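Only one chain is given next, in structure tokens, and it is the form predicted on its own.
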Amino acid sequence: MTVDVLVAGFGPVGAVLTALLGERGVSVLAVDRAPGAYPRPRAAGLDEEVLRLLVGLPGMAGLLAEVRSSRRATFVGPDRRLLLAAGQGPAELGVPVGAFIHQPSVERALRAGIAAIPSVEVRLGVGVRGLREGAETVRVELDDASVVEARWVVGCDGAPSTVRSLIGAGYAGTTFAQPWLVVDVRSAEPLPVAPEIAFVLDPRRPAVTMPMPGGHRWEWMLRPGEDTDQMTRPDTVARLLAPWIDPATVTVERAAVYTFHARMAGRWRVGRVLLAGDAAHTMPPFAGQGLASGVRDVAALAWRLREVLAGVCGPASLDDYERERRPQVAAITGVEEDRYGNWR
């Protein structure tokens, strides 16, 4: 088999960039080793550089239906005064400035758009194993001991990314010693709970609260030497819930402790194959710049990878592509670089 592009991960960047080369009649092989998308919400917001481009793919017409605009922030205090709100202003591309999104059934919907595109194939339940570039093509070993041909191969494949181990490009970068219990809840009817972002300035405590389609979340920061299992306990979960709503009232949809790390990729091109997403770098999830970053790379990327495989420009081109998404990144995670790549 030969392929203009193979797609190795099929997460929301993997996806989004598979629907911007095959909207356009690039030949896609998307590989991923999960058996389907990843069923639980992580990715809670999304900016509005961001909700345009989606709206734009396959399957994605009906997203702003789907999600709740966000409006403003506010900052309160630990008894939920309200300290500070910041309104957000007026839209300028035709979609909120922000809004809170449901990222399963997200995917779920770019999935099914990139189901009728003719020239993409996925196959799930399989993954890159190793990768040998010849003069014109990267020649590809799955899982299951298939071979493809591919012109271009792009990690999308996360922050573990089997992708970027196999091309040596190395992962520096920093470990935060800030673990935060992270709850989301679904409730059929609304919650008694203000619809918008609140931070909550409580040094015993910090919190983060949001609504989301269909139910809401919070986040909590740990503090020294809780332990984390003990923290997603259903009792644990509750006790916390409770200043806020009545935990009977809800659906538990998930409780999980995140560890925050700020990594990237020593280079995101090695020859033929390319890096995107967590596979190129990682920050802390905080505004939704981790899975907006992604798409932000797979967006300057795609167009790109277009126009070599056209022959209108040449493969060198694609530096470009680092050259224009790394300072940003690094600028959002608030790290710097030296001349060699070492973040501090």
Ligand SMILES: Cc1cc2nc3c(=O)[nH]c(=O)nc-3n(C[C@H](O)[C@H](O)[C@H](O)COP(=O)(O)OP(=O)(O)OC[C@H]3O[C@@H](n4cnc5c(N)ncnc54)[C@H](O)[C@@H]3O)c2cc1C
Second form
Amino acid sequence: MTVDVLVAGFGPVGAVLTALLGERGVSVLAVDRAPGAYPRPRAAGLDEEVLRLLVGLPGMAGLLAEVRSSRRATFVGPDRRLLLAAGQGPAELGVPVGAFIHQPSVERALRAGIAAIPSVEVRLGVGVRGLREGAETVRVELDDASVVEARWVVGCDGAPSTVRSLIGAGYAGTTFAQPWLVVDVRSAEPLPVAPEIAFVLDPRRPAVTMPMPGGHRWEWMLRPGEDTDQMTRPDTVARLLAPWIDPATVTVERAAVYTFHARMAGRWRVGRVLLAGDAAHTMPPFAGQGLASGVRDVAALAWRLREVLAGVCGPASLDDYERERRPQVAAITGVEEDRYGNWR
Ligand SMILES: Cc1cc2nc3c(=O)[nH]c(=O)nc-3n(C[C@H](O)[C@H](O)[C@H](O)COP(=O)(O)OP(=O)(O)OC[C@H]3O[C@@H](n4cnc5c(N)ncnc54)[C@H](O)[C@@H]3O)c2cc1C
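What does the same protein look like in the form predicted in complex with the named molecule, given that the last one was the form predicted on its own?
To see the whole picture, the full complex is given below, headed by that same chain.
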């Protein structure tokens, strides 16, 4: 089997790339090691540029009716008194200037839209385990020992990316010492919490809270000595929620402890293999730019790949993809090249 593009990883970034290529007739095989979309929310906030792009994709026509719009971010004291409100400016792209999403619902709709694209095949439950580059194609070996020839391969396989390891692209940067507890709740009724993102500047327990369609999210920094098992127990979660809402009125969709990273691959393209999304970079969630950066990556890559496949440009034009995207990601992650050519 020979395809124009093999997309390794059908998470949100791989799915957006698949849609951007497939709807213009590029033959795409998207594979994902997982049998289905990740069922719990991760990305919650998106900016207007990303919303504008997503709303034009197959299956996404109803997106704007499903999101919770956002106009400002607030910074509050430990007593939740407003200290500062930062407006997000006027909406200029015909969509809200910022919005909160329920990621699993968005991914489900996008996957349904992609299923109707004739030039796309999606194989779930099978990942990429080997790559060998030839003159015109890359020979891709999948977990089930089947082999696919692809003119281009894009690794959208998340932070632990196999594709990134196979091409030896590195992943320089920092892992932060502070773990955070992230709790998502679902509620049939509106909750008595302001429908905007709030950073709680409490030195004893920094926190962030934000609305999501059909629910709300809280993130609390763990204190020294607190551990994952203790913090994710239902009684601990209920105790943390109690100052905000009546915990008995909500369903906890997810309570998990995360350690955040700011990392970036040293190279985003090696020959016919490219990286995008968390495979190329990962960052703390506080600026809401993780998924947004991945969507921007594939928006910058898809049209260049189409031009190269059509023979309009030579492969070297794909280096402009990294040139365009790296500065924005470097500005958020702080990962930069030192004078010896090492990425730190
Ligand atoms: C708590 C939390 C909050 C966040 N909040 C925000 C936010 O508000 N805004 C924002 O923009 N971002 C946010 N993010 C980040 C965002 O969720 C990620 O940036 C985004 O999910 C990355 O998408 P991706 O498709 O690149 O990778 P992933 O979603 O990780 O998808 C990678 C896919 O690749 C598959 N895979 C793995 N290995 C292989 C292989 N060898 N072969 C084939 N497939 C493979 C996996 O099964 C997976 O489906 C948050 C993240 C977390 C954890």
